[in-house]
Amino acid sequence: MSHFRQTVECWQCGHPAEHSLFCRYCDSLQRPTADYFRFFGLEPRLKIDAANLEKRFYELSRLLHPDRYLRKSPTEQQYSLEATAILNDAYRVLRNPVARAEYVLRQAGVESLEPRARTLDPALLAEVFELNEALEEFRGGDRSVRPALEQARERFLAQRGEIDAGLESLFERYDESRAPNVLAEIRKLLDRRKYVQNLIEQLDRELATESTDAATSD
């Protein structure tokens, strides 16, 4: 996404509009900007004050929501719809630290490495191999492996916790330094997190189908 300045004129009164939500001359709603941080009036940082973000989200919703533009001109109605869609998309991304980091990386052009077996460390790989065997037995009806699966789940949750802590400090380092190599490190950690998260979700699904069976019998 390019950040160079364009001269934009207000569609309504023709005065320069300077990328703000509303024209400061005639107060009409302008075509919205697509940059999530700029939309919220925030610096593009990886650490964000969640309470402030929510407050801003509510304020902007009140200003932009289509419910408020039903009696306005079709142009403003259309801008309101587009602006609120961006607002909602932006809020969804910015309030979630992982989605937020992915967004910053994508804007910076740092692509995902598609974490397949070869990019993962051997210890995790061995564990996944074991896990798949246990899941196979579990699906085959062998209930004795359940504790092992639960332990595996705990270990993955702990790993995710470590990854999140690691991300937290990398976020801080990036916000201070803006160094591209920090982004590369974040990329690696995010890919690893995605892999671990998938495992946790898979285990949750398998273990959940089991426990609902038990719940209906009592």
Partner chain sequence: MQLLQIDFESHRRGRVVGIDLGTTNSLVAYMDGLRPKVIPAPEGGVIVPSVVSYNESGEFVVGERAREELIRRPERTVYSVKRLMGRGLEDVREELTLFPFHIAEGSESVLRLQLGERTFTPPEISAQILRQLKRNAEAYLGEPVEQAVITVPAYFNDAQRQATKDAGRIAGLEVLRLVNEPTAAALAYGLDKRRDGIVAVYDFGGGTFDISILKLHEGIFEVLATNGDTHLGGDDIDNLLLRIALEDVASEWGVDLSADSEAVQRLRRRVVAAKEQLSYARKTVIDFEYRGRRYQRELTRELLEKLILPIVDRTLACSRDCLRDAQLAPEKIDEVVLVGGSTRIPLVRSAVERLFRRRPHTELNPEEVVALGAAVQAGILAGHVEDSLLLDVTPLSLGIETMGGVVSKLIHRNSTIPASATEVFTTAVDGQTNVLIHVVQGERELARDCRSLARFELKGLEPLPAGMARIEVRFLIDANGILNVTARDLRTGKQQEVEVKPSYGLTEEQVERMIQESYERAEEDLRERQLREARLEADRILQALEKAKPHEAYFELSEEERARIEAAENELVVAYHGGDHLLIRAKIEQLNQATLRLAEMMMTTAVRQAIEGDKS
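Switch over from the form predicted together with its partner chain to the form predicted alone, please.
Keep in mind that what follows is only the chain, not its partners or any molecules around it.
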């Protein structure tokens, strides 16, 4: 629990504020921490209780709303604005498992490897090569390849689902062990997920454009 035991002084009364949003002695709003987990009063974990996070978000939204500080000191008014911005950013990140994992990895200094050809498995590389060929034909007006593109999209969606299941398992392992090698595994899987997600989005754009063009011509 040392994550929460650092001591700072309240700007108003000088008593230890212990990185709480509110001083327990004078109840004044403190400078908000930029640490998303600490801001919500949570231990840094890859798996969190989504319902509890949402409940805490709405509680803090009410407590930190700038309207509550219109008659407070300029310091608290500024801290309210800062805290509200951090609250919204933190909630957006922490409620999304992938964004939350990316945040934890950044905090731990584990940078993205951005998969290159040499890091992807041969089966996926072969599929991407075939996909690019089909996309070129599709862009050239060959609509007979559309079913193949739709099937490819379904396969990539299935791959993304498998990756998400693998991430879920790794999240549990990391929360239990805090092992750096597990973070490294998560990093690789997240990079692969990003690559697959980009392929899905590319297919969505191409297929949607073709559908729009068809509707316009009608």
